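As a starting point, one isolated chain is supplied in structure tokens, in the form predicted alone.
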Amino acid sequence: MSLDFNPKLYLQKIYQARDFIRKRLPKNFVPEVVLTLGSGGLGEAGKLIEPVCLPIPYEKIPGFKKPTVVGHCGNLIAGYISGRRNKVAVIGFQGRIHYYEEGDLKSVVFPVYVARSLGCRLYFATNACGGLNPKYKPGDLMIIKSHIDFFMPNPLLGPMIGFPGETRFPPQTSQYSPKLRKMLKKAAEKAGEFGYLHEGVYCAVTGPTYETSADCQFLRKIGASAVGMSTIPEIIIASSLGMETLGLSLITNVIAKDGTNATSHQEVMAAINDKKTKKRIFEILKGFFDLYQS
């Protein structure tokens, strides 16, 4: 958090961003779900959304920052995802700001506050990460069942901002809805992709360096199934604001048994852009929204 952080100004910017976005949405459009489409391409998930307005570049939205990382285009999209029973109103964040880009967690989690102020009740985060579990393979997906967050500062550090429903000491036991995790599993099974789906513990590090062999051995010993550089700050804020949360990780590489993590951003992007992986993500998310009801 910046030393000159002003909670009143931060809250004001949240409402400015909310009002800016609302003016570009149909009057009767109230989003239920916010879907963060991280490196996990989750770019493919964006194709599920039937848009109700043109994409809104982050740099035009008050308080939003444009991502600097390849694979994060930095647009807000809004529309409906058609399920079997009903249409689900969704906001999609195409890309995110990482802590290592800004060094400021308040910038990282700002879009979560805005999504909540627009009416969203479910925060669904996606990401790309490295697999620590030796059973995982590149192209697999991992449902996050819990996380390890002591490598990043807590996004709730500092003065409270006065957002409705905000709490100083939120418990960390209600994240990653078991009901919604079951839906993802059922969707994967129906899509014939269940063998590529796992459930595990996500650990976030600040980055931007990849982990040392000692880091990776340590993370395995404390129970981490995968490691990445995002998601947890957003989940903490979303759950602290009373939102249901869900997380899905794309395994882009698997770290060797000795902890060697010889990956690169190019390798990560190659895994993300694999046609089979894109199809897997699309089918599972489509199946999930077929089952989802608010």
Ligand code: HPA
Second form
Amino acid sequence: MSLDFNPKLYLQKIYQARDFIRKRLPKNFVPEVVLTLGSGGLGEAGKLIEPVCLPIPYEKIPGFKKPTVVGHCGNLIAGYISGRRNKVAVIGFQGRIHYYEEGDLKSVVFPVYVARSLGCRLYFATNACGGLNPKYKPGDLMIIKSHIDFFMPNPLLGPMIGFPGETRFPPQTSQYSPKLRKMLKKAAEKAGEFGYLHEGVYCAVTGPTYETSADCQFLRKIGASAVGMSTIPEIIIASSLGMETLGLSLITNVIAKDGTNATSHQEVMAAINDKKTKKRIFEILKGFFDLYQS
Ligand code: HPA
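Can you give me the structure for the form predicted together with hypoxanthine (HPA), which would complement the form predicted alone we have just seen?
Below, the chain from earlier opens the complete complex, with every other chain and molecule after it.
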């Protein structure tokens, strides 16, 4: 948090962004789910959404920052995902801001407040991360069942902002709804992709450096199954506002037992752009929305 953080202005900006977005949506469209699409899953979920308006570039929305990382296009999309049971109104954030880009978590989590103010009740994030569990393989998926967040500042540090429903001391034990995680597993099973799906603990680090071999050995010892540079600040804010939360991680690289194999951005990008992996993510998300009930 920067020292000149002004909670009143921050709240005003949230409502300005909400009003700006609402004006571009059909009158009766109230989003229920927000999908934050990180490097893992970006294009795939976008294909599932039947749009109700043109994509809105982040740079046009008050308070939103444009991502600087390749592949994070920075558009808000809104529309319906038609499941077998019903049509779900969703907004999709195509790309996110990471802490390492801004050095300011209040900018990172700003879109979460806006999504809640638009009506969203489920916060569903996808990301790419490095596997620490030796059983994982590149291209596998991991449902987040819990997280470790000791290496990033908490996004709630600083004054409360006056947002409806915010809490000063939010518990951290009710995230990652077991009911919704089960739906993801069922979806993977139906898609014949169950063998690629794991459940594990995501450890958030600031980046932008990848981990040293000692970092990796340490993270494994403290119980992390995978390590990445995003998502958790968003989940903390969403759950602190009473939203249900869900996280799906694409394992792009697997760190050797002794932690010595260097991770490279090329390796990560190759896994993200792999056709089979993309199809896997698409099928699982599609299957999830077949089961999800408004
Ligand atoms: N470490 C941190 N973040 C990552 C990694 C990793 O190995 N792979 C993809 N994102």
